[in-house]
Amino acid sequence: MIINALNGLVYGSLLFILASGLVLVYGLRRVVNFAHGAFYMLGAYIGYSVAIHAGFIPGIIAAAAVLIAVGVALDLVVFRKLADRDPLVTVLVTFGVLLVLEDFVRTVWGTGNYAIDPPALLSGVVQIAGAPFPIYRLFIVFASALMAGGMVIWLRYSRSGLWVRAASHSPVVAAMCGVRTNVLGPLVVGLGAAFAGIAGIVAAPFLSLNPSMGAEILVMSFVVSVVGGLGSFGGAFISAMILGQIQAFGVVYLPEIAALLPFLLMALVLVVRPQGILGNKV
């Protein structure tokens, strides 16, 4: 029971890291970014390529740096120019970006599965409730908590974070007050892409790498965002933790319908509270 709960916490932590990028971008740009899963996949492959030569930490840094650049470019080329278009246009374009990046990964790394070992310091196990539990999975929980804490501190106490919060509520009013929203856009999208890339390389020792991994995790990250409330970090955290436990216990006790449980939860939330757990009703 305890090990299942810990596995759910690990999976929920990974979902939260990934969904945080979606929440951040949607909060400012009001864009549902279907390329987010591709960022996760690309970060995993870039981090893997660097990690096998230079080490795991340089792999994380490389994944974050490259994905920041990709996110900034996406905002300048796509989100800014399509700001006044029908949202469906942006959704289709970002889905196209997902397909392009998947083909890029297949061309560079091939279609096979890759695996990477955790760092030697994190490769052992600890005894929890009389059962062995990998130290690396505890590291995923720690990394998620660290990123969440850093995000909260940045949004609440830094000047740029306050600008992002203001622009998320009303970009026009924020611009009238002197906030440079055109600068915040690339910053936020780049940071959201970096979160996805970091989630990819952090998950690499936990899950295998393949070109379709982005599309697979993208669905779950959207479920987290919808259940928690689009644009709500607190809601995304609660939703990710709930879905992590549903996944962990569902696979053990309800294996026949385990894959459907997250979607059943989403349907229930949309019926009872359409704005999500902590989302604002509009």
Contents of the next structure:
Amino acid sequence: MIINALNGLVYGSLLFILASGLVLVYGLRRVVNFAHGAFYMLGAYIGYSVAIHAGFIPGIIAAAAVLIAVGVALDLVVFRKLADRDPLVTVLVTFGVLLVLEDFVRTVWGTGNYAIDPPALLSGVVQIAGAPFPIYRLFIVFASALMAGGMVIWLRYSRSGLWVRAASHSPVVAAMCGVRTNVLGPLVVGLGAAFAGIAGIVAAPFLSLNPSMGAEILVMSFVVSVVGGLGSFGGAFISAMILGQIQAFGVVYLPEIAALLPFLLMALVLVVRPQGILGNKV
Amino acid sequence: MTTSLLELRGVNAFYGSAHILQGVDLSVQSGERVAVVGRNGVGKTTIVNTLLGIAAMRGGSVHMRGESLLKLAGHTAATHGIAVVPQGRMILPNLSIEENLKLGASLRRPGEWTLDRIYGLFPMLAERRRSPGTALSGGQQQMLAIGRALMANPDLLILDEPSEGLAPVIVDELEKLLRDLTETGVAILLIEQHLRLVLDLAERFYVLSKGHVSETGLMKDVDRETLQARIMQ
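Go ahead and give the structure of the form predicted in complex with its partner chain, now that the form predicted alone is out.
Time for the whole complex; same chain goes first.
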């Protein structure tokens, strides 16, 4: 039971890192970014390639650095240029970016599965409630808490965090106060993409790498965002933790419908509270 | 000839293809109190929106202290010392009162307006500094919007319909506050539909009609009825 709950916590933590990037970008740009799943996958592959030669930490740094650059480019080339168009146009373009990046990964790394071992320091198991539990999974929880904490501190206590929160609600008021909202776009989308990339490499020793990994987890992170409330970090956290537990206990107690449970939860939330757990009414 | 603080010359502004401002000329001197009056829909708010880059300027020029503001992006006005108290106040509900005020100081322009001074001026904001800005009453939100604008230490404060929805006693307080403010050298451009505040506060006026200035003059030369008649012409 405890081990199941811990596994749920691990999966929920991973979903939260991924969904945080999605929420961050949606908050500012009001765009559901389909390319986010591809960023997760690209981060995993880049991190993997660097990690096998230089070590795991350089792998994380490389994934974050490349994805920041990709995110900045996406904002400058797509989001900014299409800011005045129907949001659906931008969503379709991000879907196109997802397909292009998937093909890019297939071309460079092939279609096979890759696996990567956790770094030596995080290998092995600890005994929890009399059962062995991989140390690396605890690291995923720690990394997620660290990133969530860092993001909360940045948004709450820094000037740029204040600007992002202001611009997320009203770019007009933020600009009226002197904030260069066009500079915030690349910053936020770059950061959101980096979160996805880091989630990818952090997940790599836990899940295997393949070119469809982005699309698979993207669906789950959409469920997290919708259940939590689009644009709400607190909502994304609660929803990721609930979905992590549903996933962990579902496969044990309701294996036949385990894959359906997240979508049933989403349907229930959309009926009872369409704006999501902590989302604003629309 | 002295250089105006703000000068609009032949400004033409559009929302999409709708031609709203049609050759507007307007100027404000340092420390002056100027009002723009006119009926609903004549383009008063579009003057603000042009300065904020929301309405597209296609023709004419805007100068601040003689410097041409060529490309009006959202932050341009603030960069040049113009702070705006927008119509409807636009207090951000996801920020606390204190955060709303700090947002006003984003550019860190030097000057005498600090958080402590704003709290000294509006003590009720200090008492509720951690509450969301939208938890305040209409009049208190107006004070917050003015406080946010003052935090920018502006040279020119533009107020768009500041008396809208306020009780007469609050409008009296607002008038006193704005009058005191100009004594510190801040100029005021007051955009108002209701004449009471305009008559009590402004030194000069512009009447806007169908997107252009139909009349301008000194406030001391007109009474309420005359001004009302000119607005309705």
